[in-house]
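What follows is a single chain, given as structure tokens, in the form predicted on its own.
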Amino acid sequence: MCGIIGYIGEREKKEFLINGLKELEYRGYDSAGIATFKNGHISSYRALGKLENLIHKTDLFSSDGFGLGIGHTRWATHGKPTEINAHPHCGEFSHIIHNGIIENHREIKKNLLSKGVKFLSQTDSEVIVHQFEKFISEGMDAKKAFKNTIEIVQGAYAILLITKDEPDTIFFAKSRVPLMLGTNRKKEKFMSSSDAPLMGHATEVVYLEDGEYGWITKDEISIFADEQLVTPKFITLKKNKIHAQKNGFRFFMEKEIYEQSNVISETFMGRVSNDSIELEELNNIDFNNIDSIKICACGTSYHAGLVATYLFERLSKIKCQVEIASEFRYKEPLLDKKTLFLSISQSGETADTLEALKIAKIAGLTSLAICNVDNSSIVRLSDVTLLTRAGIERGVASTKAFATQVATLWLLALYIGKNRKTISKEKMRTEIEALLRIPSVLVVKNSTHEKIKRLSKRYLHGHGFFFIGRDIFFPLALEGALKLKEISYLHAEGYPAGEMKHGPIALVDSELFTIALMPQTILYDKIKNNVEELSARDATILAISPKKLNLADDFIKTSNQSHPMSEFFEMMIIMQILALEIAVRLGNDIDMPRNLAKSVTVE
């Protein structure tokens, strides 16, 4: 979730940057750097950490009068969080700052090295800057050196290149990362990865599209798309920030909620290749001396662990027990060095959780961080962390964050099976397959979202819920029944389907709302026999499935997936939009429900 702001003009560019930067920063990052450009001389800095160190850095320096900047905020993806990974990344001549992840990074790398180039970082968006200017050493000009730059790497990115062959000149490149461009009356050019930074400055704005590159200097803005001129289609930009933000969304959470194709993808950069999971903060861990694991967590958290439980016994062939943080502080546990405590907070300052960890730090225990937030409590204690890469998530009832949750502790799952051999070569490209398709099945269809929504006035009476699943969609039918809990009011439990005949199943009547989630992939027949059950003593039943229930009062057809994690996060993302639009018709505060907080750092 990396930011990028670019300028062309008359102002004081450093601070023009920095503002932009700091309206970038909901969406996370661990360093932040600029470079300005202005007779023939380029000025670069770069600072780990908030971007109050950047601003201290930069506290004596001044751009003011004709130039041109580029800034950015950097979530590591290649590379540790260091200074010398932050961007702007440099050449002899021109400084470059990028967005996403250039997957044949290696290869260019390699064949850069044999012809002595010197490499100064750990990232892949080094090798950009560094294949530019060996194409300029080769006798070409500093247009032809980009586009073929950019006709060589491959991935996803945003690009916005300056160099001292072409001083007026911002290159730029888009390809599944987003970058816009704009301008206004005074010819002043902007480039930005988020509307926010513009709002105020620019007047028009132009959203660039997958495979579009070019130059934009003072006077013009130069596209192009399969080597073809592009007319720029500019659009007026909104004046209010906080619209800007929430990207033409009512509520951050929807905003949250829809952005999960994009963020999931932020979490599976350079950890996935076609055959293999590559998690190298966990190098010096010796999961051959690992025989357990003990999750701790709170809340969606915890629910995101429960999920865990599943996928390290069925998939890592390794003991998992999974604990509410706040019972396992009390309860005298017994702990083995043998064991790796995983703790999962979305903010890195959960309490409860800290305080988990610390009595497994005392106890020996090793220790790994699921987290959301670099340079967190949890994070620093902890031995190794794995990063989710969601951004900073606005909406107090989490969305993003558990869906990224529970994709890193997918990709952990794979990764140890891989270390300890407990998965097939097979196995593993069948799973790769299902996880990269994860992004597209997070894509909300309109339809989808306008089924929810006519749905939602009929769930806003009655005396509660119940949302029930098997397996994996147990733990996701708690995260369901909590979703609608905290922004609806409305009461709801989950619950194992299996468990329903067992004292719940009491309470059942038309009155009595249930929510059933009926995977074709796991257990169909057995909870289409426990919906039965339900609707033999009258209960309004409400089936989300790949298959028509007849005995649902409402149904949510989901698409056709061969694997239960695709059909696990369609759902999620349907029972998000119920929740969203329950609450919206109840009139209650979406981004902030009452009595709760974002990081809950008391006991």
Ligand code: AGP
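Rigid core here is just the name for the largest C-alpha set that superposes within 1.5 Å across the two forms. Residue numbers count along the first chain shown, from 1. Predicted, not measured: the structure shown is a model, and the values here were computed from it. First, how it differs from the form predicted together with the ligand.
- Here R106 counts as shifted, since its C-alpha moves by at least 2 Å between these two forms after the core is aligned.
- Relative to the superposed rigid core, the position of the CA of F555 differs between these two forms by less than 2 Å.
- Positional change of F119 between these two forms reaches 2 Å or more at the C-alpha, relative to the superposed core.
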Contents of the next structure:
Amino acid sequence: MCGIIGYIGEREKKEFLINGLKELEYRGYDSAGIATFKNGHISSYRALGKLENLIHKTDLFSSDGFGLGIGHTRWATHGKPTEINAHPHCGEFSHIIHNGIIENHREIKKNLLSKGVKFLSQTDSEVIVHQFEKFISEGMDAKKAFKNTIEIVQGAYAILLITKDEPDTIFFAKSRVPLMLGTNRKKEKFMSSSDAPLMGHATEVVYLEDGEYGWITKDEISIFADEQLVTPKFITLKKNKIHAQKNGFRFFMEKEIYEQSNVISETFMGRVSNDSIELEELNNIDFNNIDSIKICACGTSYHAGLVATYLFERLSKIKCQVEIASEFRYKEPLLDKKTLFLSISQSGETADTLEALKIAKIAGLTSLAICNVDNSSIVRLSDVTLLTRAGIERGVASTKAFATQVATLWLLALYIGKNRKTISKEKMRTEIEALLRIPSVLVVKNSTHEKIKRLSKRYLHGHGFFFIGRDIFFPLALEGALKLKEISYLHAEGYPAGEMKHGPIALVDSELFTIALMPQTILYDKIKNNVEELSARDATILAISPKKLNLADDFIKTSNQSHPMSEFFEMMIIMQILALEIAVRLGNDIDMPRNLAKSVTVE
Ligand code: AGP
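The block above covers the form predicted on its own; next, return the form predicted together with the ligand.
Everything in the complex follows now, all chains and molecules, and the chain you saw is the first one.
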């Protein structure tokens, strides 16, 4: 997720903007930039990498006296992390910064190119400033040109625009990505993606709603919705920065569980239409030359890969194997050039996965990375990459990274199926309908969270946990067990439900807690039989299902979904929150569990 900061007033603007961007670093970024506007002149600076590089670049620059300023930290979604792709993006006389994804940027760009407009970057964002200036060249004033530009762009955006056409004004617009405005007794004006950069500066703020746009000068804030002027509802700005960075949640992990709904929408943005999947990053791969897929990953990413094996074989009708990277790299694997090598990694820096990728490259396989961090080692080494767009994940125990990995792999399975003609139009439509419902499935219900918080007190001891599931719910069981282990330090195993009778059932007694994933859309009767076997031996059972199960000691009811993936994501949320609330009761460090690192860059 990118970071946005804006200012109108008498302060030295470079320092204010860069300090504001420092408060947004927690959102993750790979480049940054600022633009200031004073006495008719716009100064713009951009730098790849960390803010220190931008600070170095602007070392001799300052912008005293009254003026405007905008600043941006970029998390790449379209176009590599490079200086030319960093924001602000400029036209002839305007600069913009943008957070989000312009879904229809290809059409807008094609139209503008046909009219002779020159583009410099590979980003979707650049279309905004050129469309704005095109309208002005056609005779519109800046306000009408901005309004018309906002009406054209589709997708998610938080935009700030400055233009020589209106030297005292910053234009703004907000849809599906946070943007707030602020002011204080000195009548300074502020804009930001979140609270933290405005703390200590703004006293009153307004959080813009989706579809709101407008302009802000030193004397006035004009907000419009559906072309009607809106009366801004200012509130007093909170004071606690760390609390603000967690958006008011207790932990980054909790915040990241709750933001999965919004983040998945970004994963899908520009890739899903009502009847097709478009993955332009893969245009150069001929899937008719691929006859199997080999996946390598570690930890949670390995679990996402396991889910993908079911999806690729069921939807794309292509053989698929997943291997733990640390095993793969030493087993002298037999590899075939017609195999697509898929590495899955949140960080893109996991040593075992990186080494597995190198082995595949040496063997001449085509490599595709499913990764959250552009320009990471795994991305740079892979032939092509599908970014998961989860934004920075601060919690060591991975949550939204896993959700976006599975979602991206589902998109990929459908895309390959489309290319291999293994999916009928009707099936594709059904899959896409289910896929587009996932953001709403991922909205955490307060009643569910409260129920899990209450029942977690019963699971603080015992001699261990079995998480059991079948089909795609077996990897989910593995993931649920890993979440619990990572942050509660209690022992847990994920197990194929059908395997319990081949040994582990010997462990069963009332002190063995079984978390049973019981979806109604896949093998319900089979998993019910497995749970009955365990209950008959006095196991303590927490059943998670849309169907009531009287023999369960605890029961969490899920909703009546018609697609397995909808049930998967709903049960995933429950797994994540269960681990969180047990660990909270045990008093553990949720975001930085003992012995763990966010990225394991050593063997
Ligand atoms: C997940 O909760 C863990 N933090 C860990 O298993 C992680 O998934 C694993 O280290 C792989 O990391 P990567 O996705 O960055 O490659």
